[in-house]
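Next up: just one chain, as C-alpha cells, the form predicted on its own.
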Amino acid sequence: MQYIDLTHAFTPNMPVYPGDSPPTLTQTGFFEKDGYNDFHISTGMHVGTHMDSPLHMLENGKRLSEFPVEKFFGKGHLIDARKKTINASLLRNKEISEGDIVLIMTGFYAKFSERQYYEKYPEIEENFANKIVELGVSIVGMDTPSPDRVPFKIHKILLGSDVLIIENLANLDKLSKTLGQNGQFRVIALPTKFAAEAAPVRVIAEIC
C-alpha cells in the first residue's frame, strides 16, 4: 500500500475564506517551564482542509456527528478537471458506484497562500452536481475553497441529498502522479466529531 496525505497541514498564518476569522494555534505549556508542552487552538469549522455538513446549508439538516463512521471510507475516482469546465461530461465512462468518493483536481490548490485563491477559484456546474446525487456519491472533495458562491446553489444540491463535501485539499497533482496505471485507490476522510456543520478533516489516499 501507498498512502498520500492530501490535507494541509493546520497552521495559525494559514488563509481564511473572506470574512471568516483566523485560527490561533498557541502553545500555553512549554516544556522547559512545565515538564510537558501544550497547544490552544481557536478556529471557525471552515478553515484548512475541512468537511461541510448538510446542517451548514439546510436548516434541519445532519450534523457532521450523526453521520456512522463508514460514510468517511470508500472507493476513490479522481476527476482531472486542470483547466477545464467541471461539468457532468468529465463523469463519463467513469465506473463511479454508490457510496465512492469523488475527488476533484484543478490544480487550484498551488495558490492556496495568494489571495486570488479565494477570488478566482473555479466551480461546479449544476449538471455535474445533479449527476454526483445521481449516481449515489457519498462525498465530494475538491482543491479549491468551494464549489461555488453565493446563494451556494451547489451546496444545497449535494448537502441537501447527504453528499457531503471537502474543501480546501492538497497534492491531488501527486496523487495523480502516483496512480499509475490500474488507478485504483481509497479514500480515507475522518472528520472530527465535532456535533456541528462542519469539522477540520484529515483526508488520506490510500493506494491499492
The other form holds:
There are 2 protein chains.
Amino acid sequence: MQYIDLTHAFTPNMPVYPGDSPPTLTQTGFFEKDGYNDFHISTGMHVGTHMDSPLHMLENGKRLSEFPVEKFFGKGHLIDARKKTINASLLRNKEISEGDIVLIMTGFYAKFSERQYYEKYPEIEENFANKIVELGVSIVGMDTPSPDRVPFKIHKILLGSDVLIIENLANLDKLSKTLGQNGQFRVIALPTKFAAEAAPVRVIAEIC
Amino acid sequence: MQYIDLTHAFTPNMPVYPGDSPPTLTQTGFFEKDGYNDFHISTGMHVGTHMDSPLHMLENGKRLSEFPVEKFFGKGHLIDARKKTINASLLRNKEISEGDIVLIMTGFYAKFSERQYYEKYPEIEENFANKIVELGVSIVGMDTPSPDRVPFKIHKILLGSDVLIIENLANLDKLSKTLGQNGQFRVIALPTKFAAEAAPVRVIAEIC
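Show the other one: the form predicted together with another copy of the chain, since we just had the form predicted on its own.
Full complex below, order starting with the chain above.
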C-alpha cells in the first residue's frame, strides 16, 4: 500500500483568501519554563486544505459533523485539467460511480505561495458541476482556492446536492506520476469533526 | 467495508482539561446578511479527540506535521481494560507487530460530559508503556483524557520513542460490539496538518 499526502501543512504564514485574516498558530507553553510545549490556533475555516459543507452556502445546509464517515472514503478519479477548460467533456469515458471522489488537477497548486494563486485560478464550468451531481459523486477536490468566484454558482450546485468540496489540494502531480497504468486509487479525506460550515481536512491517496 | 467513527464532535461546549480555556467556535458570516455562513475557531490543541506529538513533552521533539502519513494507518488492537489495571499483562497473547495501533477501552468515555471524567480517569502503568515501545507500536489511543498525570512520565516514555498518543476517543464500546470473532480491524487516524505539538484528529476504525 502506498500513501500520498494531498494536504498543505497548516502554518501561520500560509496564504489566505484576499480580505480574510491570516490564521494564528501561537506557542503558549514553553518547555524550558512550563515543562511542556503548547500551541493555540485561531483561524477561519477557508484557509489551507479544507472541506466545505452545505451550510457554507445554503441557509439550512448540513454541518460537516453531520455526515456519516462513509462519505469521506471513495474510489478516486484524477482529472487532468492542466491548461484545459474544466467542462463536462473531461468526465467523458471515465467510469465514475455513485460515492466516488473526483480530484481536479489544474497544476495551479504550484503557485500556492504566489499572489496570482488567489487572483487567476481557473473556474469550473456549470455543465461539469451538473454532471458531477448527476453521477452521484461524493466529494470534488481541486488544487485551486475555489471552483468559482462570486456569486458562487458552482459552490451552490455542488453543495445543494450534498457534494462536498475540497479546496487547496497539494501534490496532485505527484499522485499523477505515481499512479499505475490502471490509474486506480482510493481517496480518504477526513475533516476535523467541527460542528461548522467547513473544516481543515487531511486528504490521502491510497494506491494498492 | 464498515466504518466506525471514534471521534467526539468538536463543539464550543465540550469539556476541557481543568484550567484550560474552553474553545470557541463562533459564527462570523451569516447567510441572511452575507450570503454565506462562516465560522471561526480559537482553541488549544488538547481538547476533544486529539493527537499528541513528541514536541508536546520533549524540548526538540517532532511536530505532528513532520510525520510521514504511513504513521497514521495501522492494524488495530482493541485492549479491553474496563475495571482493570492497565499494565503489561493486558498485552500478553496479543499478536502486536511493529507499526500497529493499540486502542485502550476503559469505558471512561461514557463520562465525557461529567466532571469526574477529568478527575478520576485511570492511568497507564509504566510497564504497559515500556512494552508498547518495545513492540514498536505506532500510536496508542485511549477513551480517557490522558494516559497519566503530572509529571507525565507515561507521556514521556511514549513520545520519547515517537509513539503518538490519541486522547478522548469515543465509541470504543461500539467498536467492541461490532468486531467479528477474529477481532480484526484497521485504524485510520488522520490529524490536521498543523505544524504544532498536537492537533485535532479524526479517528476511524475500518472493519473488513
